[in-house]
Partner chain sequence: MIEKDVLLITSAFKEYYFNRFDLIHVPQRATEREFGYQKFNSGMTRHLVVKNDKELHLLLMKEVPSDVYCSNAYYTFPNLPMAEKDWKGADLIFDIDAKDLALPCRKDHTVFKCSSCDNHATEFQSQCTKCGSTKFETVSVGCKNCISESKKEVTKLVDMMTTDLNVSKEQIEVYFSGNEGFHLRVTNADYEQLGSQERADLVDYLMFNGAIPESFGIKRQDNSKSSLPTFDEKGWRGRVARKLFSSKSKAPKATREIIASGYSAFQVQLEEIKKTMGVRVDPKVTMDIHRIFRLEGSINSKSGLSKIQCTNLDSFDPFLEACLLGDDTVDIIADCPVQIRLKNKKFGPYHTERVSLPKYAAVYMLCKGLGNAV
Amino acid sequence: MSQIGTHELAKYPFLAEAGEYLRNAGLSLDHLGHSDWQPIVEKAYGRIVVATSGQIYDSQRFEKIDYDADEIDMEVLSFIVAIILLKSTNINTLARRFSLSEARRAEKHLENDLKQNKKVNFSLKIIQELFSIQVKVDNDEFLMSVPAYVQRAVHFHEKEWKLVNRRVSNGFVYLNAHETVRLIRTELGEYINSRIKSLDLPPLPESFVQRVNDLVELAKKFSETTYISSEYPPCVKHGIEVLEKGENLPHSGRFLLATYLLSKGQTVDQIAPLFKNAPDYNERTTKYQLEHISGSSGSGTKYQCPSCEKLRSESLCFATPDCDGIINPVQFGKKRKNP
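Show me the one chain in the form predicted on its own?
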């Protein structure tokens, strides 16, 4: 992406241009390991800690338009040091949590930039170049092709995301700024995580080592192992295994786990710990969502486990011969009665 300004790099430090910024500043890893740069290391460590708590780093300043020169250095360099620390730990759970938190941060900045006429083209260029999605502008609305929209919206269960509830014209779905960037959150998180995985790590400065050790200790609280019953259908087993690895299970996969386990008589309090390893885990939010799905939050609507056909359409079906004859995961292990 050519001609990116330093103000944009402070908001989107995961872009490839951040490496060029580092080179132009004449900085190397050895420089950053010097005691004069220790505040950068501490900020990078704090950035990761915030992410592991399920919060969004720098969440108080999304309405501020620009960063000053010192802030630009701090934002870009702390991100670079953070991914170096994460690569050094080689702990997937931490990397996933950080990637999702940074994706949510970038999402906020993208949303604000989409609302500003002078920055809308740059924001759309990020979306196009990173994810090959062409988004058109029509006054204050954004148009995404139906195939691109469906590919992403299929993972959301809220009614407003269903295509039948959207304004569609000439093969394009109309969206506001928030909806446009929300659709790419998962892909953005995966992109940031790929930057961590692909990092070619040189020997660490001594000043980095202690914070790496601190992160290893921090990761231990996310290392709970979940018992996977042999009676669970393969789609449910797969979802639990994804969470156990600290990877991001899409909303539709979490919905499957919640509705299936609720149908088997488990309570919200029994199910909630299952999601503790999720990159975006937040205890309060998890409990609220589970209570909503169970119908105990006051809505009165108890959601049912999705059908096998629905799961196949969302790439969540991992059928084995034991699944023959069933049309819903709750029937797994039971002999289907003839009509």
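Alternative state: the form predicted together with the partner chain, after the form predicted on its own:
The text that comes after this line covers the one chain and nothing more.
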């Protein structure tokens, strides 16, 4: 990324190339391992703990326009150390959760920057350079092409994201700053995750090792789901993936997963952990709801898996040719026709 001001790096630390940043600061990992730098390691660790718990790190400061030079270093270095720690744990759930939360943090900053005349071009450039999406400005609105818009918006299930509920003209969709950045959250998250994945791991200083171990311990809290089976229909797979990413799945999507898996003979106890990563997870309510759906509590009615048609109308259907000829997800794989 060309010509990034240091202030921008504090907000978007993933734009910094780790090795280069350290070199420019005259630092090496060995330096950071020295006890003088322990606060950075602690800050990095804290950053991960906050992020993986589903919150957004540093959320008080989105309105803050300027960081002083020390703060900038703190911000960028703690991010760099954080991704080194994450890479060392080699646990996907942690990296994914961290990336998503950091993406949401960047999203907030991008939104603020889009609203300021001086910064709007820089923000649009980030979007353009990282994700090849052209966004145009029209007064205080943002225009994204219809194809670029629907490719992202179909992953959201709220009605207001449907194209029919947007202002559309000449091949462009009108958006406000908030909506514009919301649309690229997943891509931001993937980008940050890719930074972790592609990191060349140097030998770790001693002071890092303890925190890596702490993170491994922390990760036990989050279940890595083992439920994805290639036998599942695309709609069910999609739902599981959304939950895995720690993103929100609407009620209708959770209902699909629950009824489908119950119909395949899984128990409430087997299914419940699937929802653990949801931002609003609560063990008691989840169990209660699952028991209700399974018919083992309340009215005793066992709920059936919704039809493909119903799911299609709720934008939850992701049909592939393997879905040919079925009308309910539970039939998936049974009726496979030979073309």
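All values reported here derive from a predicted model rather than from experimental measurement. Rigid core (definition): largest C-alpha set, two forms, superposition within 1.5 Å. Numbering follows the first chain given and starts at 1.
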Rigid core fit then P273 CA moved by 2 Å or more between these two forms: yes
For a quick test of reading the superposition: does G33 move by 2 Å or more at the CA between these two forms, rigid core aligned? no
E42: CA shift of at least 2 Å between these two forms after core fit? no
